[in-house]
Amino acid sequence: MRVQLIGFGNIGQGLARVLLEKEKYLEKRHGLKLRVVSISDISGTVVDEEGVDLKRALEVVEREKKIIGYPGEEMSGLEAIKTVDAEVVIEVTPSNIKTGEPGLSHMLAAMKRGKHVVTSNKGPLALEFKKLKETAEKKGVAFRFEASVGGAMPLVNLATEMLSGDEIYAIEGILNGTTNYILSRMTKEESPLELVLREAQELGIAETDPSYDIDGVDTASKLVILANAIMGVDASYRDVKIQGIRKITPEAIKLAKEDGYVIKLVGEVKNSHLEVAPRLVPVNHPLNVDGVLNVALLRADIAGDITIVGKGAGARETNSAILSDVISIWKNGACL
């Protein structure tokens, strides 16, 4: 199988590392032999048709913070996409919810190249979720978008294969672990959100600019996508109503406690309803979760409520939701 990587950042760098720990397990386990054909970046794209050699790729992105001095060429992309020649394109750019560019353009590009798509890029798929879905299905390709939510948490894949039979009816849950994380250190310490974010940052738990998670884009992203890929919702991002966690103080914190509860950052979907606030959680509820875990709830017609826990980031946990997705495609004969 022949990929290309667009996108070597954390998300790029990890499965690189993924792809050369698992080299031999994924033919000896699945027969699958992956070739990475290109890697581009935003300095440019490194080509080889036999192969780009990801050790050397890893070595020269610590030294140069690019990879275009492995050598490549200044060849954008989304150029890669449309000249390369491969079977599957993973698309791991960063997250832009204003847009969805650049990750938007080159899942399209591929896509009506022929070429299957995994991401783990939200943005696009907040935005434009149907019409990425549409151009899949019209060129006849795979569209593959497991890692854009909950990280290694199998939440699309266990909704819409393992309980095909049921219907989804709603959905709620974590989706943002640097947000549970400051809650959870403010409830165990009664700790103002402006200390334990600043804690949070230090451990690069939470970013430099901490508003995509605490004021809840991040988990408003995922749960636009759980909504269309699960439940048929066609929503996008701009039909969320949001509110975030900057006004939760230590006060509201200590009547949540001895009340029996708990302040957590949920998402929910309910008849087409999509909302992000924080709510009073029972402490012995399942999305009473601690720190960066993640917990989905499902409730399904047959199988009932279903509960998920499981990382929700990090860029090893990410890829091991990439890696499910290809060896997905190449199993169902996409590449044979």
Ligand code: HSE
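Form predicted in complex with this ligand structure, per the form predicted alone context:
So it's only the chain below, everything else dropped.
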């Protein structure tokens, strides 16, 4: 199956590493031979119909900080999608919540050319979920985005595939690893927010602009994706009521702790209402998970409550979700 990789930053490079590691496993277990026929980043595109040498691509990007040194062409990701033959486009460019670009154009262009899309990119989905879903349906291609919410926590596919007979009537969750790490550290050590934020950035889980984490933007984007994908709510980022954790002080956390609570940044969808806000969570509640972990509590009409916990960020972990979406396309479709 031929794949185009659009975006070669943290997640894209993580995918190249996972593909190198899993090459034999994928063939043996799933009969899947993946060929990455192009890799694009901001500098340009490398194309090789026989399959780009991923080891070399990683060496080049490590040395030169751009893929074009491979050597490649000054061809944009969008151009590559339009001109290079492939069955699947993996879109992992940085998320943009203001315009959704360049990811939105990449995904729509891929779908219009009959290419399946797999993505971890939250911005385009949080802004234009309906348009993307409808375009995919119209063009008869798969649109898979497990990696966009909760990294390695297989939430979207769990709800839409494993619980497809259930109606999910509410979702509550901690969907941002950075703020959960910050609040956990503040709870343990009573340290100020700014100090712990720097540590979260060093862990490589914070957004390029960490105010996206702190101010609840990232959680809100993920909540919109869940509301659309799992509950069929036609919501966009602009519909979410958002409050971040900037005003949470070590004193507030201490007081909560004395009463048997922790403070968590929780996203909730219920009755088509989407809200992100810091909340008091009892210490023995399933939503009380520590550190960079994410958690989601699904309320299903037949199955009852289901809680899922997992690593919500990280280049390797996120690629567990990307790979499972690619394998699913391979198994369901007639890709060559």
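Positions refer to the first chain, counted from 1. All values reported here derive from a predicted model rather than from experimental measurement. Take the two forms, superpose them, and find the largest set of C-alpha atoms that agree within 1.5 Å; that set is the rigid core.
- For E101, the Cα coordinates differ by under 2 angstroms between the two forms after the core has been superposed.
- Fitting the two forms on the rigid core leaves the C-alpha of E207 displaced by at least 2 angstroms between the two forms.
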